[in-house]
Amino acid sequence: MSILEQTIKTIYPQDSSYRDLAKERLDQLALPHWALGDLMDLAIDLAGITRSLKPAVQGKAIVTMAGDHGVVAEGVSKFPQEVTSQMVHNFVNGGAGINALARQAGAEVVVVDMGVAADMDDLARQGKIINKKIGYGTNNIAKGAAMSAANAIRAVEAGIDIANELSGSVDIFGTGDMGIGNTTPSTAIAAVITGKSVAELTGRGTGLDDEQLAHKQQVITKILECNKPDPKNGIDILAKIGGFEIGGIAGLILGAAAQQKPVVVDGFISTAGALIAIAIEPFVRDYIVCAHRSMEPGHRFMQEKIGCRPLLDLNLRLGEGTGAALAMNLVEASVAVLTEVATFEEAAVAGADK
């Protein structure tokens, strides 16, 4: 048996004895009712993922997966591919956004390499980063298929196996990217899996203007019609229109509901691998925690369609795992919410009238 398939005999609902037992302590905190909205709704799952009235999240791990896309070739984004090898080496010293957000919250930084046009092999070997690359970018998927199927079931796995080996030490992940022209990928993911028109879902990326924001919406229209991917076979989608991290974010959501541990999913190409880890294994939902709302547009109805509501919305357009470092923030806060507020009893407060 596959790590996949294993992976996938493992995952479970959400233990609905645990979430009830939430409900009823948070009934009866010493405040008006349901006062702390969404992060009362929260500690409920955080209980049902766990199995736990005291959900464990002190170990907190932003997994930022990184690949390239032979997309780029179409001219869909305003930065040259180069700038993906880049950004590792940022991440690596410490000088990103999520270096200084995941900083803040607490959070440990994973970089892995899933396709990298670029020898990482110097960082890997330092044991700065993790070297998972499946290939030196994927296939322009304008003219045809992103990998073979074979190396699609290799990304999701790499994945899993990245959840694996943080499991000791972690308790809560974030999935975090780094790919120039991701977004043109995501948007046909979410295009096949959503249903809804490649107009409503483009966005400008790192910012294209009208006449390149046209462009891309072309080009992924005919991305759609030269792949056809299959709408309910993950890794069909995958295999023809993805992108080797957003197979990598796809396998680390299904292993880390393997484990049963939240996952923070953080934004659009986060969700595009969390529109594939559900594809494979619908169950995977209750494990994740969506972090915010994006700039691009896609990202509602993406978010929809997994049936979450975001913690935040800030505007972000940056990707990395930034929108999950700073939800890991509001994740411990409900914690403290569920553990730390004294019941009417407890605290000895007269209750409201019934």
The other form holds:
There are 2 protein chains.
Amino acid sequence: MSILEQTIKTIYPQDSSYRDLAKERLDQLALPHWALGDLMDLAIDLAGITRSLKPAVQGKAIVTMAGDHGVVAEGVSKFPQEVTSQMVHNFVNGGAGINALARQAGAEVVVVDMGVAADMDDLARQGKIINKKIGYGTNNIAKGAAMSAANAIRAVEAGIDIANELSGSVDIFGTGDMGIGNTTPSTAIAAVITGKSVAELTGRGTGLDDEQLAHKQQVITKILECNKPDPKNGIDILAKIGGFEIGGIAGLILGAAAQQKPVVVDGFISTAGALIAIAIEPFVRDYIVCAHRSMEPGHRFMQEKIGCRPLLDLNLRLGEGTGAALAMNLVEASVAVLTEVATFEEAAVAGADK
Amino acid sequence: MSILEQTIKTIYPQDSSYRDLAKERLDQLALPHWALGDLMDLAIDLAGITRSLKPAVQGKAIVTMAGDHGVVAEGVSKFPQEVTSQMVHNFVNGGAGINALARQAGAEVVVVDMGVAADMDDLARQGKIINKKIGYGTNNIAKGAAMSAANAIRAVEAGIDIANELSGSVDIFGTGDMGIGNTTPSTAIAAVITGKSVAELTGRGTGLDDEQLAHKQQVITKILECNKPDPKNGIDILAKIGGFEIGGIAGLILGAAAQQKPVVVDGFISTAGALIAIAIEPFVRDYIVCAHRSMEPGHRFMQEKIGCRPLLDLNLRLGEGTGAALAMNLVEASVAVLTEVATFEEAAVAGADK
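Moving on from the form predicted on its own, please list the structure of the form predicted together with a further copy of the same chain.
Below: every chain and molecule of the assembly, starting with the one above.
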């Protein structure tokens, strides 16, 4: 049995008995009923995910997956492809947005080369990144499949491996991405899985003007016509549309769910990875915390498909895992509510009139 | 010249030259332009507030002001009045929502007795709370003024004192409140200052049913008819409607602004304090960060009047400073973006096509 098959077999829904026990405690806290709102809902999820009334959230890691996309040949991004590898160096040097925000949240940043179109061996040898390179960028999906089905499985299994390797020290995972052009495959994945139109889903990515946006929509329409993935088959969607880092993210989410640990899903690209993971195994949905609502218009429809309400809405559109890092503070806060707040009885505080 | 008059004289708008310098740096960061959205807007505010490109945000304090309200005699709350003093003990013992969330955010909780209707001397003598008691609860505002004009000034000056005393070690202030019945005066203050109707503004507080809500609206209408405060006079509004803790919050905000430090304003009651502070000195608006959007329906109109977009929207309705504690992580994150993220040039990353 493959790693992927083995992993899928160990993913179960949240434990409803721990959810019930958490709710019972939260109902008794010395505050007006449910007055900490969404934090209390989140605390129930954490109990159900971790099978604990004291969910561990100390060890935090943002796993930032990098990969390139052959579709940049179609002119879908304002930035040149070499920015992907340049940003990997920036992550390693600690100067990127994700480094600053992960530090603030007390999270480690783990950088993975899933398929950057440049030689990253030096950084891998120095232990500064994890090497899971499947290729030097995907094929141009406007002209054919992103990768073989075998490589799609390899990409997902690479993400699972990383979740397994980190899970000794990591209690809570965050997803992140880097890949010039990757809003294009992510939008195509969203179109396949949500059934929404390309016009509704497509955004300006890193900053396209009206003409460039119209062109991007044409390219995405061409990708869908040319590849026709099966909307019910996550591996088929990943193989045909890509990319390598999206597969890695899907695998990380599957691996976290198998480890019964929460995974905070970042923005637009990470959510495309989450949709692939859910297509592979629907139970993973129970382990996903949606970090934020991206400025990309399609993000809303993707989150509605997953059925989660994002914690933050701050007009972010960076990726890298930045929204996930910000949201980790809220996950930690929700656990603090469950574990540190006294009940009416414990605090000797009078309750409400019935 | 009184402390209040002296303080008002030292409150200036944000420094536009530091705002410009911050924007210049943020424009050059190695990310798609303004891709960290609201965090970048907030970073500009922090630079303008602190007159620094490296705003200090290490020292964090939530100042939770407690006071009682004579209007509880009208049956506007589901909880008995003694809960105010019981919750002060809970704060001191570290078991309340604010303790859990402040710990997560690395903030100190400073509890102030502004006018609790119980003897708090023991806690004050032990140095566990700050004693600024103006009285044992306000008068019943459905029948007359909450307090004298002199006491309204004393309440505001108490808040200013605390900001001044703490400002040696505190870089960023958060406001908080505790006071059974205090959504009633807060709603009345909102009605006076926003001009919106009582029906639009009034919410269920700690959990009123439909009948109790209708009764609360009648009481608030009576308060407004009986007291007729001058909407342009913050001290008059405070004296006539109260409460002591709302005055303390207004003073804390004025004091923070005079110290050129950011003040994160929590929920519905804290925002009533902010409206009083702005009525006293409009320039304080520049120092206010709105933490979150409360479930109380009037909160939106109050924040629109202030002209600020809240950072969080998590269906909170607890007060105590809980939303402010959560938002402090975002303020700290915004400063990390300004001070820790490399520019395109520093990171040797290629920019976008022009």
